[in-house]
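Okay, so here's just one chain, in structure tokens, the form predicted on its own.
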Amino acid sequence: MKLATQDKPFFPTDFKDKFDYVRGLGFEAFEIDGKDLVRNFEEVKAASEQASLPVVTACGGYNGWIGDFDEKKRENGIREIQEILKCLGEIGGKGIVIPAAWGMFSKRLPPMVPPRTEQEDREVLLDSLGKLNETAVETDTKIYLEPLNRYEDYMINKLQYAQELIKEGNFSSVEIIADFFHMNIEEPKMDESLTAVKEQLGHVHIADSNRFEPGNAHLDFLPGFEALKQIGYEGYLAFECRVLGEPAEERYAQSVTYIKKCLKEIGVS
């Protein structure tokens, strides 16, 4: 397992300096905002090559969710994700992280009754994923479908449901991304949930229980990491978190050291 990171406010703005800095922190790859990749493709490509730091995944950077209530927004989101996939394919990236939606609706907050039925949700998601799967096949990339917690979305909250959608659609290039922060809320036993989706698991996000950097709060990463080891996961652990405290650079570096220590405890170097 290797470590990757998303961008942070305290990283340098120039991509060459940014990637050198990221490698200096101990990361082995970068997870980029999709809009940054498309808008600055040549600069990103050159910086990645010069720093020997691969851009493995994209996350965000498009307007419109694959499960959007607004059909025009959904179609726009699909088009922009397809463009990001094309750029990822050209740069040697693995794929893009996408949830069904984020912040659009929650059954845990008023009015609690969504404007679509569960069957209608399923049909919309299968349609969106089918279109994106075709582009992923063409570009040799992956769609990493992300379950979010019940307060941030209502359509896909658990790894199992993402697995069911992938199987129902028979999607060859759609896989699951497991996010430890969301799993800490939704999955009764994180290790068992990871093991149950081992055939479809393609990517992992990590953050502590408060969504800040790993090691900051009370989440126990060892059972999840041990499960990943046992199922033979050799992909990336991408830090998707805010950083608590100052100086942020030091706190983030300490978090990298902490995660590497956790991996060493389970016998992963």
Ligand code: LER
Given for the second form:
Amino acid sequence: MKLATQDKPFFPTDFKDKFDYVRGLGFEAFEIDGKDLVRNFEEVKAASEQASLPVVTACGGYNGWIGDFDEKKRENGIREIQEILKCLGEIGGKGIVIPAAWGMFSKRLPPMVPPRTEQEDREVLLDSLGKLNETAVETDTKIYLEPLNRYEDYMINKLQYAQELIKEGNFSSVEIIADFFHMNIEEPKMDESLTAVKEQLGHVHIADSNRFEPGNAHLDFLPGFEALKQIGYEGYLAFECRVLGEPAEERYAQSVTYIKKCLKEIGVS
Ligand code: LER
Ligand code: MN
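Form predicted on its own done, so how does the form predicted in complex with the ligand look?
Following is the full complex, with the preceding chain placed first.
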């Protein structure tokens, strides 16, 4: 398992400096914002090569969700995700992380009742994923479908439901991304849930129980990491978190050390 990070406000802005800095922190790869990749493609490509830091995944950076209520926005989201996939494919990236719809609706917050039926939601998601699966095949990339917790999304909250959608659509290039922050809320036993989706698991996000850097709060990463080891997961653990306290640079470096220690404890380095 290898460590990757998303961008942070305290990283240098210039991509070459950013990637050197990220390497210096002990990461082996970068997860980029989709629009940063599309808008700065040549610069990102050159910097990634020079710093020997692969840009492996994209997350965010497009307008419109694959499960958007607004058809125009959904179409736009699909178009922009396709553009990001083309750029990722050109630099040897693995794929893009996409939830059904982040922050659009929650069944646990008023008004509680979404404007579509469950069956309609399912059809919309299958349609979007079908289109994106084709682009992923063409660009040799993957779509990493992300279950979010009940307050951030209402359509896909659990790994198992993402797995059902992938199987129903028979999508060869859609996989699951498991995010420890969301799993901590939605999965009764993270290790069992991870094991149950081992065939489809393609990517992982890590943060602690409070969405800040791993190691600052009360999430026990070991059972989940042990399950990942047991199922032979060899992909990335991408840090997706804010950083608590100052100086942020030091806190983040301590978090990398903490995760490496957890991996060592289960015999993975
Ligand atoms: C949002 O909480 C999240 O986990 C992101 O990865 C959204 O794609
Ligand atoms: Mn995530």
